[in-house]
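Have a look below at one chain only, the form predicted on its own, in structure tokens format.
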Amino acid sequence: MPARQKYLMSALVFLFPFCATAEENRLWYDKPAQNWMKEALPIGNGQMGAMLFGGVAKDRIQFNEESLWVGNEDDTGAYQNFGDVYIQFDEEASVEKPGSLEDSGGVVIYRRELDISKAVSTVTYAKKGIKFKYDAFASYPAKVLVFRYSADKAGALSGIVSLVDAHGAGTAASGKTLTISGAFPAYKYDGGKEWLPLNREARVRVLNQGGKVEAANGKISFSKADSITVLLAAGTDFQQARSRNWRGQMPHDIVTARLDSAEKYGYEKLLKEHIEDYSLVFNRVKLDLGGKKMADVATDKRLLQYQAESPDIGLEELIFNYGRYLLISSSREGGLPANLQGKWNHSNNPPWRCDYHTDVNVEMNYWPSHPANLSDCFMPFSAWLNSVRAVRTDATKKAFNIRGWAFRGESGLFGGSTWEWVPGANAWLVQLLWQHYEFTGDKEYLKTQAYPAMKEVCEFWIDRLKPLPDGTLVATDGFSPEQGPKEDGVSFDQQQCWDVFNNTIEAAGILGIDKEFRDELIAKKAKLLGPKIGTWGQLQEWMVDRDSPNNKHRHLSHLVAVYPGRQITPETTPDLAKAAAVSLTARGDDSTGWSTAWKINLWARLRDGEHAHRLFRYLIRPCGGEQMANEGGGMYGNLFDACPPFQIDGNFGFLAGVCEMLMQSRLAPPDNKDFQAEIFLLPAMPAVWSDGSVKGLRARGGITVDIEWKKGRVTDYRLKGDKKCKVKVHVNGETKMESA
């Protein structure tokens, strides 16, 4: 065999293990990333996130830490970029012909990938007869980010590691460790009070096998190493406690201890522990939608090809699983919730502050947490909301002089909330707390975490309601985000008020408490102005019938009773469901990424799987690339959803939509003795998913659901309850009673 052919075969053998297994759960590319938003790949452990570029001559790792915010109790502030790690290799290299097998002294067979089944990113390539491999992962158990650079030739790695602070602090180098630290300047954001300064610290440690490592001039050099492992840890002195003025321990000791522990543990153990921890969460759900799968095509190219007549169903599965990956990576117990970009942000003045947007977006982040079997990933949201209730109570008292609490549209780490008041958002937020009980059956959580917040929101609405001449109750001075006049009886507020009253009535009954308050809610709920059908058959957005059939606004605020609420369903309120479909049709399919994802869920609740899947086709299209300068949503090459720009709620809304199309559930009222939950199997099944299976979805009542189907009909299903219960199951046009 000629020497050149032997070399190419050797390179293929080296690379093959990384591109031949579990392709359905890999994003992969044949060139390094140049653009942060469109091409870089995310890793995260909840507390930290990083975007990976996979460079050859110089690699870049941009990173964030979840508590690095500016703001205060009055001002949302903004989520901040922390900094970058750069690894500059001595020998210049380029990728002129990505994916090529030609060797002209450059790189051959370059591959950059993210295995979302293990949460490990890998770059492999061969250059001048040497095979290089970069691995990266974010360890939740160790609270560190880990990067491994290796080669198959001894002493092949030489270069420099640098750490750059996004806020201008200098970098200290000592031994094998780089450090940036300091406090934010207490400057103002759009006026208002000074921000609360946070102390921050990030540390990088460079460990070598072979060769040597030394610090000089604020950087660390490595020479003739067989491999290097770069450990990154970061933190602030933020503490999620208003009573401590949001301040806790200085970050130095914690960050140092994490690096020391990780170094002692060693790379192989860190990797093994990380994969075991992550896989326990990710492997709860398995999805197979049948159809065509083009996993052998690079992911950015798959996105370009998806709009072909026969869709790449495997890409839909990949985006579903990618949504689960992103939620696990950006929201773990003990941390803060996923914001508008999860945990990934490269700007100190990010779009919409990269905040907790309360008029649909932060709620959408957590819509899939329970049905996609990620209830533990929901806990950061619950902890944050409860931590800022007192802040919002004070602000609400000052603004409205009533009980309870409410938010404006933009909200931050310390409970500061700016832009317009969105009163109905408070009910939307606590709806998620109630749903945690619905899916888990955790009465202690309901009693201590959910119910107190729900009761306070009910008090807000009791004080805000006023009677019309006929005794009907309407919310005053309402707002239908994000359009229209502020006036009484706005449908968004009415539906949210109905929802929180209804959920709190049930919660009080389950807990056996607050009988007088419960009776008051029952009486007021019965008098609430309900959803109204307008002159062209639409579900009205306002009490006054002023809706225009030509209104294409991205927000669907008057449809919250359909999804994620439960006031309107095809079974219980068919006329209202039909009117909701009229309104949804009038709004059209063309919209931003997150709005498109919301529409998928709405059409699923209305039992129209074909329309829901049509919106898949709309959402899964290239955005902002050379081939398509799309300004109406879509996805970037790294499968980040585009509003535009990047907003992660579209990814999470897509995930929730798939769950709703495959399975829907309701918790029976507490006094129902016949069954505890009601489950709909394949309620919105599109023809293109004719054969398939799903394992591990979660239904209300604490029930795990597996489904298999052929030609659109269920052939087998399994229900497993956390506790024994009776379930009403709707399957293949029939209704059955089952035990779970």
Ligand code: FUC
Contents of the next structure:
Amino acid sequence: MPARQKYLMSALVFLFPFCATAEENRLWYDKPAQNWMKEALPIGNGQMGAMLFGGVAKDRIQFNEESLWVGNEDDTGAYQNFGDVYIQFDEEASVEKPGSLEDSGGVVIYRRELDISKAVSTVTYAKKGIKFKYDAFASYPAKVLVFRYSADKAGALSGIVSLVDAHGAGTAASGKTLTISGAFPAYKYDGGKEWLPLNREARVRVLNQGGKVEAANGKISFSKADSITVLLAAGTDFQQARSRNWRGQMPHDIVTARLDSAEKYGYEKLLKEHIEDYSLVFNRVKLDLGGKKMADVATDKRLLQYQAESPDIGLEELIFNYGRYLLISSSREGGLPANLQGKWNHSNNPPWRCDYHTDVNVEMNYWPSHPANLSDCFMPFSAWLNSVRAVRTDATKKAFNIRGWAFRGESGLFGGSTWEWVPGANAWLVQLLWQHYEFTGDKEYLKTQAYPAMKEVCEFWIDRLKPLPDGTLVATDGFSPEQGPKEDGVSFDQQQCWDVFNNTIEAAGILGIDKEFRDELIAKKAKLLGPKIGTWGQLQEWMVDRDSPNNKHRHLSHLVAVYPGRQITPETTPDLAKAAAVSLTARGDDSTGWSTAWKINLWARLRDGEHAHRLFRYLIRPCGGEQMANEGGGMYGNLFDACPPFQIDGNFGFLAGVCEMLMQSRLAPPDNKDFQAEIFLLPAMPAVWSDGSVKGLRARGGITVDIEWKKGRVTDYRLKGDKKCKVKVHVNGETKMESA
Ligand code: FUC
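With the form predicted on its own already on screen, would you show the form predicted together with ligand FUC?
The complete assembly is shown below, putting the previous chain first.
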């Protein structure tokens, strides 16, 4: 073996002792990131997010804090960038003696990776005979981001750490701490109105092992350190309470306390605590789809190769697991919901305001939360929706003078909502609250967090419906996002109205409350204009049969009854399901990232696993586009889904879609004595997943489901109810009754 190759081999063993362990849950690359959107890697603890570049001479960490928004109760505003941390290495001081590497001038065997089973990112490389390692993670228990830079040679690290505010505030340096702080009295998005001023603060602390650290000129220098640990904490004075004008404590004390306790705790303990916390959530689900797995190919190259004839099934598993990683990293209990980019945003004027879009996007973010066993990660959405109900009630009264509440297409932290009214979105939002009950069986949640919101949405629809001459009820002045005329009886509105009435009728029954109101809903639901089949066999998008078979619009609003709703199913309404398939076929396969993800879920519900899987080719295709565009999504090298540009709903919609292909579930009507839930095992299996297993999916009724299969047929399964229950199981073409 030539000397150089031999060296590389031994260095690889030194640098990557972990290679022997599970590779399947790693994204990895052989060069530093240049581009934020396509290459940098995300970490997050729900409250904060960071994008890591893994730079060698100069590293960059761009970061966010979830409440850093501009906006108010009238205007969506926009989610903001917080800032960057830079670590600039002083090469002269870092490398005193060139080492023995043949190419001592350059960096060799560079590897940048993200282990999504531990939520730790690592960069390793050798330079001039010294081996360097950077580790990064975002701790949910400690509410800090932690970065460690180390080398295998004592005193090898010298350089400067700087902290740069994205809104132009200066940086104060004192001792080993950097601080940026300020308010947004004057910052305006799109030249709009004054915003409520939010106070913000971020602090960085640099701890050295060996050598020394000192503050100078707004920066911190470190010299001759063996390693340095950089801690980052940030916050604002946002409080999720309209009654307090959305303002709480100034962030300084809490940010400082987080840094102080993280410093006392120390790197090793922080890491251990983080991995324990994260892996408890991540390890709930395990997926093996069989087939080829090309984990030894760098992730960006793997994405390019995926289009080859025999697909890399391991990449499909990785993207499934990455969806879970992204939801855990951007939506933890006690915090705010994941927005259009989760929590990762490097712009103060981001695409579509990086907001909570109500006409599919924020809903899609939370579609997988329950089936993928992340019901706790759902709670931020629930808390946000309930926090802005009163704001929306006032705005709705002002606009329409009716009860209840509704949203426009865009919406923000303080309940401000802009762009067109999307009446049907309110039912879509509360459907998720109802689903939290369906999947957990938590009646207290249903009573206090879900039902009051569902009832208000029903009131909105009761007031907005109007009878046709024959008594049929239609929703007035509706909108099929984001197209078509505004008119009565739009299918999206009819289906959403049916869904919220149906869910609320069941909820009131389960809670044993509101009998009169429930009776009113039952009567109204029976009179609602139902889904209609048009001249070319399609499911009509409008009351008038005017759908064009050439309409390729990305929104699939007239199919909400198929997924995520339950008004249309192949078993209960086969003709409508067939019409839905006609419409879906006409819409075509190629679309934006999130639209493709939705189609996967729809084909899964229509029990066509091959078609669902065919869509993976569109979703998992390399995407170069960064500009705002609405057609032709794909994925960037860092596996962020592209609308384009980056939009996280596609990642989450894909995760939901795979769950839906493997298992579907329904609650039995509350008065059914024979069984409480119905489960479909492998309802939409593509042939390429012939042998495999999944553990830990969640079904409605609070049931955890494990499935094993060979040649597409179930060979074993386990159902474990949170409470004892009876389940009707559809498996291998048979129906069985089981106890769970
Ligand atoms: C909806 C979609 C767009 C985009 C935006 C954030 O308006 O129609 O494609 O995803 O949300």
